[in-house]
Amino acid sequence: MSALKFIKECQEKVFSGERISVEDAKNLFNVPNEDLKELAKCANEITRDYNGNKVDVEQLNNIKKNACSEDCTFCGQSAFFDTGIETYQLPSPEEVVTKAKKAKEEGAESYCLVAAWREPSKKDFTNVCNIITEINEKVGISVECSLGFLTKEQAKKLKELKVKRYNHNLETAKSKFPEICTTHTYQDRLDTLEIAREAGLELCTGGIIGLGETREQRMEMTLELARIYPEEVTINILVPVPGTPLELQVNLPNSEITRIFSVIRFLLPESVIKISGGRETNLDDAGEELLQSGANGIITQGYLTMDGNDAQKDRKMIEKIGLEA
């Protein structure tokens, strides 16, 4: 069977409500480069059919940026590496509310509170809960959180505070993970996702591509995401941070980036698939092509340790390709 015919057959399975098999997903991941346009086109048609033309636009607030105890080799916030990144502690609820209001005015549908630590202390968690309460009362924007490892009690509390979604990334494939982090395990991350789901929180998980992993390892991570079936997948593209072990890592070809976004869409037709950190520096068009190749979400304005595109610039980009911000 030709690759083009195989791609269409997989698309028909998705349209009929059938989940494609692991074997189908592996074959899609390895279609020849000359057939990537068809793969991306079919992924885009799945996106439009299941999700319409709306692009999920999110803003982040890195509410605690300091020396994290974990040794993730890509991260500029790790205490293990000298990266010279500015650090600060938790801001007041008033400061966060001001930024959340601005995000809403700029068209963001969700606002994600992110903190650089292994897990929140009792005091820090109480302070984060106060911040969430203030946002709920004074802004009225969907709140999401990325706070590291959680206890069951903490997850239940976030649900009570109407937090919609909890982000905790796999980071990479299980087979690659020991090269990326030694201070916690891949299973620790899966356990946190399970705790969040049991508490009734929606899940956002994904990882970073371009860490030096193989295509097979990107496929391994993709299949794990399909198994978890999160409401949102977030894929970052590595921006090497000076001072980290990956500072000299070579960029992935754009074709490999398109490949993973498209295949994820075949596996997770209903999920938000978000282009996250690195799109502005790794992609020629800051995401236009990927938003027509399976993705239907972006993070705007900036990330944890780097700036991003201006919200208005991203809005124009989305409208330019006929989609809705």
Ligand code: SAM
The other form holds:
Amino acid sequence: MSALKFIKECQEKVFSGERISVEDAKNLFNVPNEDLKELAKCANEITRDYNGNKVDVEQLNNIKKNACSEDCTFCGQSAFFDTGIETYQLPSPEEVVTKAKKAKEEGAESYCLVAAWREPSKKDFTNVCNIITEINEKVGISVECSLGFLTKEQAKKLKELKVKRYNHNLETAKSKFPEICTTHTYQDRLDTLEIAREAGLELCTGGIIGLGETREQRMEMTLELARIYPEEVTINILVPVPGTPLELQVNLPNSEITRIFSVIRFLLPESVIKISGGRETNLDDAGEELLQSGANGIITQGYLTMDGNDAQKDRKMIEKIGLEA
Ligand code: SAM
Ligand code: SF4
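Next block: the form predicted in complex with ligand SAM, after the form predicted on its own:
Full complex below, order starting with the chain above.
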């Protein structure tokens, strides 16, 4: 069977509500480059059919920056590497409320509180809960969190505070993980996702591509994401941070980036698939093509330690390609 016919057959399976098999996903991942356009087009049709034209726009607030105890080789906020990134501890609830209000005015649907630590201490967790309570009372925007490892009690508390979704990334394939982090395990990350799900939180998970992994390993991570079936997948494209072991890592070709976004869409037709860190630095078009190749979400207005496009510019880009911000 030709690759084009095979892609169409997989698309028909998805439209009929059937899940494609692991074998199908592997074959889609390996379609020749000349058929990549068709793969992306079919992924886009699945996105439109299941999710309409709306793009999920999110803003982040890095509420605790740098000096993290973990040694993730890609991360500019690890205390293991001298990256010169400023360090700060938790801001006051008032400061976060002001920023969350601005994000809402700029059209963000969700506001994600992110912390550069392995897990929250008791005191920090109480402070984060106070921040969430204030946002709920004074802003009224959907709150998401990315706070590292959680206990069952903490996950339950976040659910009580109406946190909608919890982000915790797999980062890469299980077979690659020991090369990118030695202070915790892949299983630790899976356990946290399980704890969050058991508490009734929606899941957002994904990873970083371009860490030096093989296509096979990107496929491995994709299949793990399909098994977890999160409400949202977040894919970062590595931004090499000076001072980290990956500072000289070469960029992935755009075709490999399109490939993974498209196949994830075939596997997870209903999920939000978000282009996260690295969108502006790795892609010439700030994500236009990926938003027509399976992705339907972006992070706007800057990342954890990097600036991004401003919200207005991203809104215009979304409208230019006929989608809704
Ligand atoms: N410390 C928590 C954790 O590891 O789960 C909270 C979030 S961590 C600060 C946020 C995410 O940013 C990471 O999980 C990783 O996927 C992404 N990230 C970090 N450094 C990056 C880089 N240099 N390029 C692209 N994405 C990056
Ligand atoms: Fe710490 Fe998270 Fe960065 Fe790893 S990714 S070093 S856990 S902040």
